[in-house]
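One chain is shown next in structure tokens, namely the form predicted on its own.
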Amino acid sequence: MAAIAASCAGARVVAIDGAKKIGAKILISGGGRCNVTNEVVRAEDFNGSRNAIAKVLRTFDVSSTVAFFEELGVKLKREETGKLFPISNRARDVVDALLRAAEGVEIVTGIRVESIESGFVINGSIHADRVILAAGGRSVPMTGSDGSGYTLARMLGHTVTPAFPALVPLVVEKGHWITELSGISVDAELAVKSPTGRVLQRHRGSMLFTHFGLSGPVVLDISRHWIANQPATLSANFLPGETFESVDAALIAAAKRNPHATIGSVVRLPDRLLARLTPETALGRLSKDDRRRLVRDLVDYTLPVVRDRGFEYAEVTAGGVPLSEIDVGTMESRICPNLYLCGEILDVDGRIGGFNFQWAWASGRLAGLSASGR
């Protein structure tokens, strides 16, 4: 997107990728649709100095996407959750509809930068007037987002905080009931809490269980703030909208009408994890210890997660070169004169849903104007 806008603009355009192909990335997102955006998009939607964020956004809003890719012959579609796809389904239409539109540009792949000197002479032999880092950050790094980018931000001047997995897929204790529901999807609150028992971070969605874990759109996104957070951990509510009150009372008036009532008549939930949370004992024959139990499980059960499953499964990257180290009404470096930053190299990361590409779009094309000296 940088070497499209900055080439539009009348620059000429060197874009050199480690990778023997373009658009890997691109290729292999939302299951190979490529969720190009979203219907909505704030800045609250992101991690990171959302000031600034909002700032870069307003350059290039969800309906100046929807337009760039519909010239360049790729209608989008909604989808339920927001989420704006190509009506063909095919991420490919993605990728040969940018290479089509960076007609203009010289597109070098197959070599890595490993240098940058000052002055601008890449790799020892490549001279440049000035120079645009889209080098994205370590999530998937067969991709070629290996984390290379960073050490050229390095070498030009730049900070970089850690980075971590984020929009990430959750390994809980081996051997633990939750790998044998594999297949199973429910509507889940899951809450990161302190180890004073602080709600830190809420969110509400899909979540999946897994041969290894816990996956699915709410478990990816509050993954990054079960890793930012620990020593944390994380519970769930089976049962999101309701109260351990709320629940208590129902199985309570349950029993009353009917002692011999299951829980599952008050509560739906998938039998095989109704049967892994709760005993099959009549409502009337629990105890007031058993009955509260069984409702704490319901509403805040303590998901045994130990770890995350790395970069190699991470949607994006948190973490990168500090918003504060770049000017956003450009892109520009404010260290490096005539060095732009963009897209995942920068510390921000969005939630799931077309976030991540949105900020991309919008960051590389200002980055690109900008350079061009537009």
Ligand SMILES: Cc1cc2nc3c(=O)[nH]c(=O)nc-3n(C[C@H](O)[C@H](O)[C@H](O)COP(=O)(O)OP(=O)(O)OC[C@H]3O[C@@H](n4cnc5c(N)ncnc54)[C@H](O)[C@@H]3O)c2cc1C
Second form
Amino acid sequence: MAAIAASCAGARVVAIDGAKKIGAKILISGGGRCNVTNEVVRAEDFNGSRNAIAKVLRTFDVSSTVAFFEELGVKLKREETGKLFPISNRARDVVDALLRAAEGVEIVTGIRVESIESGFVINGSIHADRVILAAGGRSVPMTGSDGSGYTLARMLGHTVTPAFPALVPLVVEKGHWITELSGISVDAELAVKSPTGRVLQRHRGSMLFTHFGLSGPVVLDISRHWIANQPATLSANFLPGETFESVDAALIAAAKRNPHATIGSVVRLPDRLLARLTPETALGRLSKDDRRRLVRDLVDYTLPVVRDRGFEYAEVTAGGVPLSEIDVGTMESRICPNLYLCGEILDVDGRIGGFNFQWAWASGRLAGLSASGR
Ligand SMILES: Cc1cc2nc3c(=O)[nH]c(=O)nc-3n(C[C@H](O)[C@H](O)[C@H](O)COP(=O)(O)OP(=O)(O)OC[C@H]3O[C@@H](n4cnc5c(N)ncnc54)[C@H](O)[C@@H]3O)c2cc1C
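To test you: the structure above is the form predicted on its own. What is the structure of the form predicted together with this ligand?
Starting with the chain above, the whole complex follows.
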């Protein structure tokens, strides 16, 4: 996007990518469909300096993204969740469209940038008046983003806040029953809690049980908060919107009406999950203590998470070059003149739903335009 914007504005642009295949991450994004953006994108959808993020997002909003891709022949459709995908459901179409738009850009693949000396000299031989660093973070390193962009940023005087996985599945204790429910998904509210029990973050959405632990949108969204707040715990309310009191009262009332009725007739959860939370099935056979234990597990179950699945499985990287070191009016470095940074290399990470690409499109375009002198 940066290369396209700079080239369209009249600059001579060479795009150097260490990967053999360009746009590898776009190709695997959104399950191969590429969730290009979201119908509503606000700074609140991101972690990072929100005022600075808002300023960048304003320069290229969702309607601009939709129009940009439509002009390149990729019409987007909105799904129920608000996510926008190509109507073809093919991420390949997004990469091809970007490559068509990059017609004036000299694209060099398979060459890793190992050094950038200020001035600028790249890999000791390529000279440039201006450099745009769009090397991504550390997520799914086999696509090319192995964190070497941070080394290059440091060479040019920048600091880098610690990078850690975000939008990443979570692994639970080996042999825990959660791993036996693989394939089941439930609507849940997850809360990250401090060791003193204070709720630090809450997210609601679909949670998927897997053979290693937990995934699904709500788990991915909350993962970075669980990681960033260690030694925090993660707990689930399997009945979002309900409280201990409301569920307890509902079970008592239902047992009075019909003690032979099943717990499942009051608590609407997949049978296999409910069976793991209580061996009892009839309402009338639950002792008071067992009922209260069940209710606590239903609304506040401490998930036995032991670790995240790492950068290999993370959709995005938290941390990076701080926005305070960037002039967000132009994306130029405040530390190294004529250096521009954009995309995931910066200390910005969005929630799931097309937000990370919108950040990449907007910051990339702004960096490209500014670097071209426009
Ligand atoms: C599995 C997966 C699915 C995703 N799905 C979505 C989605 O549907 N919607 C969404 O909004 N976001 C999604 N994301 C996140 C999104 O893909 C990224 O946030 C976005 O691609 C970041 O763009 P970028 O250009 O900053 O970095 P990247 O896309 O990571 O690109 C960085 C490029 O720099 C190159 N590079 C790195 N270091 C060097 C070097 N030293 N020398 C030369 N080249 C180098 C790499 O080869 C790479 O091509 C997904 C991510 C993953 C991993």
